[in-house]
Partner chain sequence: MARTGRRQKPKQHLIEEWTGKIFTSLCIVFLVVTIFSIVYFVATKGLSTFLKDGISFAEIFGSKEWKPDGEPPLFGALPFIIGSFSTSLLAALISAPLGICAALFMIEIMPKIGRKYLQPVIELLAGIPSVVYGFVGLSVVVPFYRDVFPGQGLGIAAGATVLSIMILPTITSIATDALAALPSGLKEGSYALGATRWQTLYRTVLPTTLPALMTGVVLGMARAFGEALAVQMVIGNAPHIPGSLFESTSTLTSVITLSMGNTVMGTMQNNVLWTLALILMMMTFVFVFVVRWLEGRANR
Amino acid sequence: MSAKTADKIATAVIVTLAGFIVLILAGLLGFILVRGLGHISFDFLTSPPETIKEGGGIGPQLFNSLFLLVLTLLITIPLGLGAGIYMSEYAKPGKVTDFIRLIVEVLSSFPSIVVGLFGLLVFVNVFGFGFSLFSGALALTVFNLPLMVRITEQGLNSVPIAQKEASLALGLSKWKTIRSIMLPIAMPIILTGTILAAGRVFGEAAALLFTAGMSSPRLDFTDWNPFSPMSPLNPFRPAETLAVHIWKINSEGLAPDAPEIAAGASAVLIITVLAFNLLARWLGRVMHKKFTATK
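Keeping to the form predicted on its own, what do you get for the structure of that sequence alone?
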């Protein structure tokens, strides 16, 4: 067999496999969206769910998911940035640094259900936060922190060494070089990774079953006191997220229109995660053009 023939066969096999995977993904997304888009309306997105009656919505669950996402990012981003900067610029090569990287890799491979059980033991019971948004945010931080550390480290390592050395040669301190030279250049990678991580957090369910809870109090959206038990801004209240709500409706829903509610909620979840991914790609391109002066 000639080299050209072998190359054509290999290319055809790769293209066929790639097309097959794309068809599977497109079929899965299409099935979820076709089933759910017809049930999405403004009332569905804003009204509370019903237990045994028809016509329930996903308003509190959607708000809980967004609020939990904000809380998680507020904890994850500073810790991930700090750890990534340390691993990239301050950690000396050696057994200790290799061990830290090994721990980060092990954490990133943990099943989310294990992270949820860890959160139940530590955050819910030991620290006494109970089933709450804050417990869920801490569990998702454990789940998401390795990704943020790797993203930050890779972003900083992608900065050309010549720019770093030029800054140091001009008399700038190491921290000033990191803050003013390296972070702006690495920001497109870091921001893109952060948005992708946000989409991952938004769709998480297993870790939240044991930390944030499977129920939510009746929220009063006129009460913006974060210490009030009925306030939507209270981080220490139990909160059922959209992904958990989908699981609960499918497993134990009693409403007559439970399948329609689950289909609509699934479509909303898919659309939101797709929006996160598209936003990450668009923002990454915009920031790359801004910081590299490319057209």
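Swap state to the form predicted together with the partner chain from the form predicted on its own:
If you are looking for partners or other molecules, they are not here, because only the chain is given.
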């Protein structure tokens, strides 16, 4: 076989496989949307699930997922920003910094189920938060922290050094420089990364099985007192999220329309994650334009 023929064959194979990947995604999205969209209605999105009857919805689960997302971001963002700033601006190259880098790397490769078990042991049992949104948020924080640290570091490293030096030369303190000069410039990258991380939190389930729990109490959506046990806003109540719900009805669903509910809920999950993705891209582009003065 001549070298030219081999080149052509190899190119054809690579192009075919790349096309195959696009087909897989198209098939995946198509399957989920075609199977699920028909089942989505206002009623499905707002009504509570049924255990053995037909026609249950995903209202509480959807609310729990969003609420858990907010709680997690409230804890993750300050911690992740702080640790990222330290790694980018304060850490001096050396053994200790290398060690912290190794730790971030290990933490980011821990299986989420191991983080979930840790949460079960420490947040649920030792600290006594029980199966609750709060335990779930803490477990997801552990799980997301390395990502947040890396995003912040990346964002800060992209700031032109002249801008930092100019600020320091004007006599501003280092912290002030970081806070009011560097962070705003790094914001597009950090924000985009955070939204992508949020999409991941939304779909995460393994770490939540053992921390936020697999059941939801009957929620009273007229009770907005965060301390009452029936209130949707109470962070210390158990909460089943959308992703956990999909897993549960697939493995032990008793409702006769369980496959349809799973399809509908999967479609809702996918659409939300896609929306997060598009939002991140759009926001990244808009902010990049705004801050770099390119028209």
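Residue numbers count along the first chain shown, from 1. Under this definition, the rigid core comprises the largest set of C-alpha atoms superposing within 1.5 Å between the forms. Note that the structure is predicted; figures quoted are calculated from it, not measured.
Q.
Relative to the superposed rigid core, does Ile14 relocate between these two forms - that is, does its Cα move 2 Å or more?
A. Passes the 2 Å threshold, so yes.
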